[in-house]
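Below you'll find only one chain, the form predicted on its own, shown as structure tokens.
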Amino acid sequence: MTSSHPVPSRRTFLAGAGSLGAIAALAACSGGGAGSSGPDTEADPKDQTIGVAMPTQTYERWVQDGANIKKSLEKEGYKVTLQYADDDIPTQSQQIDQMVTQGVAALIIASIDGSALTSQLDAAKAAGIPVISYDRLLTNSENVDFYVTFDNYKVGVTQANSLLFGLGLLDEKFKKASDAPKGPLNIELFAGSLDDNNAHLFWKGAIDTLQPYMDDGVLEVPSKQTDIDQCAIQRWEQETAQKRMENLLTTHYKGDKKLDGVLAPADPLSRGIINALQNDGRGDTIKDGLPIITGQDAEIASIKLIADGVQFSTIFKDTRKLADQAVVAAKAYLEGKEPEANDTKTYDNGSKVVPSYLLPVEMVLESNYEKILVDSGYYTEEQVEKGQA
């Protein structure tokens, strides 16, 4: 995905003795270091600086995340030290171990693998720096003080929903068509990335939804796929999915056998399975045969496809608000309070449940684009036309 953001090389922090004077300074004024029993209540904003951790740049939501918690910071008076780490594990774990040394007074942290991180959790408990965990769940530690994401089950049910929606086994109001086609319909399943335990919550809320119509044969899987490691596609790739489902078209649909719908979950994936169905002459958009092909996050690219026809569906996810309450709970520990959370019973990372805080989700079609997207001001019509924001 091309961004109008610079993608800097990957990198590594080292601080160097003459250093250690300026790193000490930051730790007294943002209240963490070794042996700190938590964040100077009383420190003003603008001694403050907050460690953003963020998986990677060559994914639009992630640029648009970051820079969104930063501009959130920084109007609330905090500096900001912002990292992308490139989808590298140990560039991120030594971006975090940098800002931990640097005594950052919070941390908020997108994993790229949740479970790889505890180490640089341990310390920043040690150094009383409170870890807030963003949208990707930071796993099997219990040093994890608080959750901000949507509500990723229901994202896996709203995408299984525009697939039945698109396929015509749901109405407008998604109930059971009146007119709904007895099937079988041919269908074939992506998940995520299994180290992103989101990957598992959007799988398990879709084929919860879609169970029922695979039991009674109304959905048929050709290529029997149904486990969610058979599905998996490791980093959320585009061109890994594309890959998968052309050895899925060369394998299971010779001939003129037809594919009715694919359950994406996000629009890289998408794409490159729209790729390797047109490259298969499957039809360039969803009139000309196209199958109905779902998605998540938004992406521009994707939003001027469904606009062209081509794309059925994405989950929007407003990653404004959820910058903005990644800042608000960042903001609670820093003044000595417990952040609020809707939820304290669904995210247990394996050591702990987390305190979470939940933001809802919504289906995009053509038809609804843009009152979702143009009219909130998330992106133009003129952005939309061309594809790129």
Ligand code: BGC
The other form holds:
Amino acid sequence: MTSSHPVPSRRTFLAGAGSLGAIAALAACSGGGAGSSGPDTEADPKDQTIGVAMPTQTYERWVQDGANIKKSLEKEGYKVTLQYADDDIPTQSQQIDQMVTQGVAALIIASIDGSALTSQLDAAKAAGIPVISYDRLLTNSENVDFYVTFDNYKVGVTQANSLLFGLGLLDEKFKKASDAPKGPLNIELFAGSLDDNNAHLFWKGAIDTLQPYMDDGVLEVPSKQTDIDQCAIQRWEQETAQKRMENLLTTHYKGDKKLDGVLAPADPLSRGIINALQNDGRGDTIKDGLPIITGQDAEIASIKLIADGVQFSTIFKDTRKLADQAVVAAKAYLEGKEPEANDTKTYDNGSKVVPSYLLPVEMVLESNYEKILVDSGYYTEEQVEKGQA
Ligand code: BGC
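Next up, the form predicted together with beta-D-glucopyranose in place of the form predicted on its own?
Time for the whole complex; same chain goes first.
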């Protein structure tokens, strides 16, 4: 499942440093995490506490991630310290400082700002604590042992493909539609938080997919805001996305100028954008004229909107599997082994290529949410109807 798409160079990453670096890095920390001394591989799990640092509880997924990691670690017999940081960088730094001082055996970290924890990671290394970077890449530090995540470039490609499908430019096999509209169709673009490495990969995947249509004039961005810096939503905040959409409507969509689609990188942002559009009288559902709006995370409130024909798509990333993968990796280090990577090329964090385990992603639409999410037991039909899990 190796992706050939490096971390964007605007973050000064050493794209394409290749797998040799990764092998060297693995060898260097063989069996002992990033730490000089390494964990006590003879210790009983019940005498070991794992520190789990999560960014925020405002996104449904992180609440589930934290709970799933804790459950999975406890099943293996470990004790767990789980902390959320309210999307506040100093709070997260302090929480990790405390975990290191407290003598945790391993750290699993989903960062707020991936580059803001270098001194905490230095301290973890000095104490021999292996560090697993969880979903978001920890950057600019040698002291990251392993990365568990999804195929983030593919998330962006899939979001863009769903937008093109919703606009009638691709058919249900995701090939060029024979009856595709000539356009121009009007779209607007949103990106995630710039300090989250994932936001850049989602953006790159999406823009690489949409660019040919923009170049041909089939897609137009009336605001001309096509740079990630103009489209980014700091801290992934729903209200900020809603405000940006309101401003775009006031400035670029006066009168009955049509907006056909919006690239939205996460479900809460999609819902903020939908609020702005509905308040502007652009229809309650897609049938009533609401634009095609993408998403990510398969949050229950958005699955209801998809079932009701309001939001067009989202991306399902099975965070239960991600949590298990993080635990497999932590356990391997604690037992003096090396976790298995399935990507040793893509994730150059600016200091090293971090060996990674990537999980797949799936596009969710009104036509397949039942199969992907209900039949698999992820949500019940009642939860979808209520929009609450
Ligand atoms: C995650 C997404 C999430 C976003 C906002 C990203 O790092 O990969 O799943 O929607 O953060 O929390």
